[in-house]
Every structure is written in C-alpha cells, then in structure tokens.
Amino acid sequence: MKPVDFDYERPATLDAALKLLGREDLNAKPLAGSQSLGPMLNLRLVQPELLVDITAIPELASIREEKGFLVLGACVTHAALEDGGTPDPTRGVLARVAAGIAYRAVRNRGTVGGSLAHADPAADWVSVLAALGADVVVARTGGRRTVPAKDFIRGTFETALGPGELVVEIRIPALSANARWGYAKICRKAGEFSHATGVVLIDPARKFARAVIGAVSGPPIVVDDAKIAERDPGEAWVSALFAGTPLGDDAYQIRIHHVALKRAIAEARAP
C-alpha cells in the first residue's frame, strides 16, 4: 500500500511552519525523521493533506546549555546524542539511552521530539525524559507553553499537543555531581521496542528521587519517592500500581516490569 496524495512544504523558519500547521482548512502533519510517520503513511493509518517538513529550521536542530539545563531542539537525532561531541550535563544518560534505540540507520534520522510526539509507550525517551524531570516546550502561532515530560504523554499515541501545536524543544535539568541513575529495558532482541522499562534517578543535591516504569500500554508510571528509588519495592508493589490498567491482571507483564525496575535500581545503587 502507498500513501494518499498530499502536498509538501519545507519552511525555513519556525513561524512559517507554525502558520502551515495552524491552517484550519486542511489536515497538516509535521515531518521530521519519519521513522514512525513513514510506515504510518504507507499503511494509510494517517492521511494528511499537507506534510510540513521541519528539518530545515536551524533552531530545531540545536543543542545548547542554558541556566542549569540542556536544551535539545525537537529535530536533534538519536545519533547526535549517541555520538557525543556536545554538552551533556546528564553525565552519560542521553548517550546511553540513544545508543540502545533501534538500529543505527533509524538513529541517524529519528528525532527526540518526533519520538515524544508519536507517543509510543514503549519508546525510550518517553520514560527516560520523565525520569529526568525534563520539560517539553510546545509552540503554536502566537505563543509557547511548557509541559512536564511526565505529563506530556496522555495515553497510547496520545499527547498534550493541541491543534496546530508543535514540539520545539526539550529542557533537561543538569544532574549534580553526586546524582545516580539506572536504566533497564527488556527486549526479546537488540533493536526492538521495549517490553518493559525501568528508570531511576536519585539526585540528592536537587532533593530529587524518581522511579519510572515504562512500556505499560499508556503513560509511564512515575513515582517520586526516595525510598522506592533506593530499594526494590517488590512485585506486589508493582502489581498494585497496575491495578485498573490494561496490564493489571497480567502476571507476566507485572513480573517483567518489576524485573526492569529492579535492574534500574540496582544500577543506580552500584558503586
């Protein structure tokens, strides 16, 4: 199957892109790395009348440090973070996560902002950015607003983006010198989407301790509790978190998500 016919624009400025995306007379869709959108177009799961290619907008590909934050433009690729050569106040978190996403060909084109906007619950950045306490900056014609990454994903393939809005940057707090973190995902083979994800961040200087369970058929489960981030809370605790969710009665899913969290905690506690 092939996509339906659509028009294509590649604006050079953010304002021009937002004007196109904000048009009410047609269905416009932003295009960046196209690692998720491309297959969806071919399967006709999405049928836009206009594709707005945002890869020619310089500010969306920038990486900069700003007042205790690392600011990633939405079009920064996974490969750019994997390869380093840019500031990384997360002390290796971003490079480690990026290197485990799919395959190099995908990482060369796939973008951080695109991964968030697609909102697949199993995607790495969905859980990791929530664990880091990052913020997602979205823009539309007339202004910008900021959404905490932990609240940005509303459901499976559902986000806080409104009509005509676009993810423009991700703001990630710098980790202190004594911060500890752990990250684990369970896959059947390298390069697959995660079947269960666990992320832990403990940053005493910021009085920040967070555990995240991801790949849960919905928004990641976020727990702000130093005790949970420091020790394995047990499988029964995970089961209680899953109560009332699509995975609530699945003993296998509860088990593998507990294992992922337990591995992340162990890594965060390692000397």
Second form
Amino acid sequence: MKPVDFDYERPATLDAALKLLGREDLNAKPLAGSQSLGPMLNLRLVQPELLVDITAIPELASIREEKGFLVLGACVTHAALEDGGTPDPTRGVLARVAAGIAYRAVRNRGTVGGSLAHADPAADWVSVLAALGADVVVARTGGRRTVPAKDFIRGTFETALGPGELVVEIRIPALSANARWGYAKICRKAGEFSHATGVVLIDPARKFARAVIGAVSGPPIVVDDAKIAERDPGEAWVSALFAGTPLGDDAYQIRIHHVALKRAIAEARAP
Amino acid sequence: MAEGMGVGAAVRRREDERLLKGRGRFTGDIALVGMKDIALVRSPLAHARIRAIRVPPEHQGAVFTWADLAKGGVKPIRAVSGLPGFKISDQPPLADGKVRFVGEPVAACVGRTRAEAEDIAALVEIDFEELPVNADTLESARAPKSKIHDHWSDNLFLEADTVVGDIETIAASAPIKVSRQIRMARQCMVPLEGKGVVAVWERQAEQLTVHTSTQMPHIVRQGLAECLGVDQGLIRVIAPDVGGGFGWKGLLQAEEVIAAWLARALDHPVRWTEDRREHLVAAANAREHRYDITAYADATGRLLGLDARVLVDAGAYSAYPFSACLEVGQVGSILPGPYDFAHYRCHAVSVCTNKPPIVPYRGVARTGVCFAIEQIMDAIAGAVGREPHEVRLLNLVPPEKMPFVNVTKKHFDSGDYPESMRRAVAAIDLAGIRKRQKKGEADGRRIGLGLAIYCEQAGHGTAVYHGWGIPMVPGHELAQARITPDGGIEIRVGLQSHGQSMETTLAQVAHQVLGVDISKIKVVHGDTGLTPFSTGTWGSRAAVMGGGAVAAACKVLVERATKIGAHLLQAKPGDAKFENGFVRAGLGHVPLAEIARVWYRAPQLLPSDVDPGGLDVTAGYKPKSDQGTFSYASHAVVVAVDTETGAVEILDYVVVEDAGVMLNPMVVEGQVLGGIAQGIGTALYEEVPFDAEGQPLASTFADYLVPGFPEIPPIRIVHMTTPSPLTEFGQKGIGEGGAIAPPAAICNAINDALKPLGATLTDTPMSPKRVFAAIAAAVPPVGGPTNGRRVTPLGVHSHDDSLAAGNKP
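Given the form predicted alone, state the structure of the form predicted together with the partner chain.
Below: every chain and molecule of the assembly, starting with the one above.
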C-alpha cells in the first residue's frame, strides 16, 4: 500500500496551479486535504505522475461574504467551518454539517472543494450544498464557469469538471431569517460515510422549499416542493423515487433513506 | 485490594512509560544497515493452478518464487493433528503450483523501499488456470465444486464426534425441545499493529536473527528451523514491542519463513510489514462457525440433553502450531458451557474452503460456543415461560458441587456460577427494565435485556494438549530469576507480553516472593536468545503459568539466599528465615543486596557448602493439575433497537467476573474491557464477507467495520474472587474472557427487545440490515403488535440449508 512514484508541486498562485493541471503531456491531479486521495494513492487506485498541492494558494483558503452569498475557497477545511468564527448566512447549517464529518483528524485537513471534486455520493457536502442551492465555481487556464451544486456530481466519483479544471469556489446563497432546515444521516458507527442522507430546507421568504435524498447510487435526488415540510411523504414515495435505480429493489435502502428524510423533515418542522 | 506492590495490588503498568509516549520499538521501528523491503505478489484468485510466473528481465534477481525457496531447501509449513481422520495440508510459504485463497503469497519481491518492491510486484505476471471455487462452508462440506487439496478424498480436515449418555432416549421423552440454527461470521482480528518481520543473517554470531511481531518466539523458532531445515541453535527470534496479537501472532507465518530464508540467501537484512489491506484480505481470519443445535429440557427448563451439528470453516490450510483441529475440538468439548447435564452429542466438522486459514482469535471457539448455547438457554426459557436467568440458575453447576467434572470431562476447579448470574441480574436491574419495557420508550425504540454466562478454561497444559497431537504441547513453564550484583532482580520468561502487562504483573509476583522493590525488578521476555523455552502467550495462560514459574524461581533464590545469609549471620540455616528482602536470624538481619555482594564480589565469605548455582536459577512450574483453571463471568446488557432502521444501541453493560485471585485488578479490568470491545465488534460490526468466487468483500476499514471509542458504552465490572485451588496464588486465566460473551448477551438482548414482534436474530454481526430483515420476516405472535407492512427480507441469512441433513457430500 504505497503510491506509485509521482512528482509533487506546491504552487503559490492559482494561475500556476491551473497551468500545471492543464498540462496535456502528463497525468496531473490536484491535492487538497488528501483525506480521500491519500488512501486512493496508497491503494494505487489512482496513479498520477504529478500531484499539484493547492493548499498554498491564499484565495483558495479564503471565506468571504459577497452580495447575498457566502463564498468559500475550495480549500476551506471542514474544521474551519465546524469551529465557526466566520460569517455564516446559512443559519448554522455549515457548522452543524461540518462537525459531523468523519473524525476531527479528517476534518482538520479535509476540504469542502476536495469533497465535492471527489464526488462520493455519500459525502455530506454533496447533498447539503445541493440543498442549499449553492454554485460551484470551476476554473481552468483562461476561463471560469459556474455549475449548480446539484448538477456538479454526475455519478459516483464523476463530476462536471473538464480536463484541466479545478474547483476554486463554492458560492452559497444566504438564507432568510425565517428559513428552517433539517439534516439527518444514517451511519452504523461514528465517523462513517453516510448510508442514507436527508436534507430539508424551507425558506418561505425566498419561496424556496427543497428536499434532498443523498447517499444514493449517483447524484443526490433533489426535490423542489413547497409542501415537502408539511408532512412525511411516506416510504412509498421514496420507493417510487428509487424505481429504476440500483437501489430500487432494496427494501432496506428505501427504508433508511425514508427515515433520513423523515428525520430531516421533523427537524425542519421543530419549533 | 492489597496494598503495596505485590500480588493483588493495582500497580500501574510500567510498560506504559514508553508505550503511551510513542517510544515503543516495534518491528516497523527497526532499521538495519542495508535492509531491503519485501512486497508480496498475492493471488487475485481463490482457486487456480499456476501455469507460469513471468518476471520482467530487468527484475530477475529481485523476485522469488516457490521454485527458489524449494531449491534452497525450504519445506512447507505443516501443522498436523494426531486426531483420528485428520487430513494433512502442506502450506508452502509461496504457492507451489496452485493457489487456494485470495491473498495467498505467490512471489516475494525485494526493493530498496516498500514502494519500489510494490512497483516490481506490479510487473510480475501470473498465468492462472482457474479452478472451481469453494467459498461456502456448507457447499464445500457437502457438494464441493472441486478438491482444494488434490490428494484428499473431500474438503474436510476433520470430523469429530463427542457422544456422552443417550441423547436419543432423551429426545424421545423430553417435554421441551428447542432448536436454533446459528451462525457466527468470519472475522478479522485487526490488532493495532499488523504483522511485521525483520530478518538478518549475522555472520559474527553465525545466527539468523528474526525480529518478528509474535506472541510465541520459541515456537516460531521451532517452526522456522523445521521449514528452513536448519538447527534451532542457528536461529534467534526476538519479539520487540508487539502491538496486540489476539491470536494472529500466535502462529508461524509464511511471511516469517520467506523473510528468514531471503535474509540468508541474499545476505542482507530484509523486512516485511503487513499492510492493512493484506491484513484484511489475506490474513488473521477467525471464527466462522455454523451451529444446528437442539436442546431438550423438562417442563421447568431443566436441561436434559444437547444435540449439535457444527461446521467450522477452517479455510485453506492448517495453521501452525494449533492446526485446523483446535477449533472443532474445542467446540465439541466446551459447547456444554457451565451447565450440569448428562446427555450430549456433538458432531463437529472442520471444513476446508478457498478462504484464508482461520487462526485462534481471542476466545477461540468459546465465543461461537457461548453464542450458541446461550441462545439455546434463552430459547428454553421462552419455551417454558420463565425468565432467562431463572432457567440458567436451574442448570448452572452449583458451588456445592465444585470441583466438578462436567459432561465432557472438563474439570471445573472452583467458583459460584449461580451467584455471578444473580449479581448480574441485580446490577442490571432486571425488574426495572421489565417495567420500562411495559411502559415503552418515548423515542419509539424497543429495549431489551440479554444475559450470557460462560466459563473459560485457561492455562491448560499437557493433560489437555497431548491429546490433540499438534506440533506443540505445553509442559512445565520455565522462568529464570537472577539477583544482580547490586541486589536487583532480573526475571526472564519465554512468554511475550503484548498488552498483558507482564512487565508489571510478573514483577509483582517476584516482589511478592522476594520483597525487593518493584523498581529494582526487571522482566525480560520475548527473546529466544535471552529467555528459557516457553510455548508463549496464548490461551490465557501467562498469569497462571508465568506467574507460577516466576514464583517458583524466586523461591529457589530465597532458599539459596537464606543459606548464605544464615552463614553471614553465623546462624544455622534452619534458624534463619527470609522475610521481605532480608535474611533474619536472632536479632541480626542481612539484606539481599549484601548477600548478592558477597556472592559476586566477596566469595571468600560464602559458606563452604554454598549452592554452586549461586543467585541465578531456572525453575519450572506446573499447577497441581494442568486441566486448566476456569474463570467465569456473567454478562448482562440492555440495548435499544430502532425497529425502523435496525440500529442497535447499547444502553448498559454489566460484567460480573471471577478471575480467582487477581495479580493486578487494574490489569484484569483492562483485559475485560478490551475483550468486551472486541466482543461488541463480533456482535454488531465485524464480518469478512466473500462472494461466490471467494473474493473478500471487505478489504479496507470502510467496509470492515470495527467499533471505535464512541461505539463502546460505559461498562460496569463487578468482581468475585474464588481462588483456584490449583495455582500458585489462586489466580485464574482471564485474558480472553471479555471477548467470549458479548455476542451472546447482545443477541439475547436484541431478541428480547424484538420478542413482541416475533423477530429473532441468530447470526453475527447483528447489523442494522440483519435486524431490519429479521423484523421484516417476522411472524408476530398472536395478539402481538405488528410492525407495519411486510417487506421482502434482504440480506438475511438463509436457513433452509439445515445442517441436520448431514454434513457429508
């Protein structure tokens, strides 16, 4: 369990990093917190020729507020959000979710952008950022574009990132003062990846109500429905959502995803 | 609790000074000049012939196969058993023409670093001819798809029958009959430190020094000498700090043979370090029992007879030295548990499959056996409509019958089993829990209470082991005790301490006899070059055997020192006595340090008839009977079951245990707590699943779940102290006990919680998915509650393949 031989660069600017990642003559991969990439390197599931460590780039570690948005640099760690002390227009969503990711040792190094780019459907941010209606800003040499978080994950370990592109920012819209939310995940033990995730967000002022069912076989299932928080839609509803997917015939998966959703709804409704 | 630092005192662990500061020295910390790393090419297939192994030309000389080892005189590992009908399997350290499990080593690659060695390993190509795989225990036993060892007639290592009394007559007449089909999953041991070995040929000493992460250095030396075809005197095995063993390090390993041979053949030091993936895929497998068990009882719940058919999935090879017979042998002999009944039949089969060999894991067969018998006791209680503890109290061997010879001729030495059960029931507050169950939980979960009791044969020796006919039979345990010239004490034992705290507890024993301050007592262990022979640390034997041997050696020192001291005091030897580090006669006394000074530095002052052996002795020890001590414990647990998701939370856990006289109560508690943590893993989390092609499906900790700190509840320990009449201080072996009962107690608690739904769990691990499936498949008792709509059970272990149909193909 040792990685293949690779080169390592730690550029100080985004331009330099994008230039390295854009090289077509070699297989380069960005390295942020290394909490998923590290094990994959050791298992030789990925065998890059070059690792581009993006943690020395100041703008990727920044957190700022901007016209109704919170903008997280891709390299902001889960621990930074857990610990607070930064602006949080999400009414506590970020700190609560961050605090429940894996173990503190992982949270100290693991990053929001890295988690998204890794695209494990069971990862917390994959579901939560979709629920929040966040956007993912990706960059390559000579260009930037924005992808809605709910469309960023295309499948298990698959993203909308093109060749040479890097996640640079996550833009999270501020919630209204009377917005409510709920978050639940089903794990067998503390720190484990989720087996079923439910997120509910209701923001009446923005006429926004959304449920996300995550930790599924691909991108999270996003349901915009004003009535979502009024009542538990029932296990049959989840079963219908799963029809035709790899989880469609799995009564246990249907059950725990329904329970996660139900718990998220209950939390969002709680006074 | 005793004051001071002798037997019974809760002396703090001396080894923690280095271990807790990260300053231990494990095999991974050993760096030798010129050392290279080994990476192994392991089989990706569970059963295949090897047509060819291709090594890239540029790496010839860095890759070694069985052909190289065989040419070098290496012999396969062979762990025989003398039990009638046992079939012998040779395990070549590198595959010889055939692979029999995924992960079996095929070639050894040597590089300057492990990464480089892995690079080379990735380039080795093996041309396989795939063979039909026997991944399933039942199938391999009854309808094998192929023969795993070509010269065998079937895939069975051993079939063993134990028959006592007349079970048929009981079966025909008993008013109560209950049956269960029970399965304990295959597990992996996952000590914090994996295996590791550093081998070096030392020219000056003409010695092959093998530093290895082992529990039994002397047995490894014996096995290495047999496999390498060299004299044992040529080999020194050193176990440095060892980060947990649990049985995985209680055997000779293929990798030890490979590294030892390579070190000599290549004339430079080599190292192999097991990584976690190798560990989870190819090694340290354990448990995997299937029981088809029927109990007969009278209408009050008095157990009349027990009839069982058991399969143990032993994997592909017989591990050295315990062999593929130990686990089934144990099953047959200890399934009756701590109960008193007369009619018993057990047909136990050790099945060969295309999976890694199973090796004895903390508790060995006792954990599976306890899981089976304790479920059956609850079933009897259910059938006669009594509380589970009441039925147990009816059947446990009562204290007035101690010492007691049970139905399988086990010699229970002492104890009050029923009292332990009564105390557990009181401590867990059975009455309170029953009330709470009637009321229901505010959060909708169901709570349940589960009990389990076992007795643990430990420190058993020649009387038990010679019958197995395996490569190792423990006899007298040896210890060396030496008074140093400045009056300190050195204790040397061939045991190995890897969490048992022997550097502390054996020093306490020496202090008890010699009275020397514990800070001046040094315990040396785990090195064949420095210590007398021992079969090592396994079978919960170190406190009984090592404690006895150290005391025996120290007592000889007392005799010799007393004689010298008497002479110095100008007294007759008979008038002097040894007390607390001094020889006293009349009004005079002389300290041990002065006696040491005289022996070493002023021998002119010694008596003319002084024992020429001096202040340096080796003594051997056996208990009065080496049938083993029987510690025992009752476990009581309360769980909450989320019937929606199948999640189980442990709310309360009580252990009432009897270790006899505790050498160090803090160490006993540590052993109990650590064992329970592993038992909780067995109960709720751990399983190495295989697909039909024998591919292991849990190759990382993402898939192989072990309980972490948050999953271990607070555990309350209640001590009882019934001295063993057999041992030096009355101590009993308890090292494995904590890991024995939790699966049974937790299973019974879950079933108690689910009783109103008519759901029953019988298999480990009792994962949320299995609990969910059991609820989904349940038929609620008449008048009982329902649990919503029925759904198709998934992932539930199918029980239509009853073992009662016969184990033979």
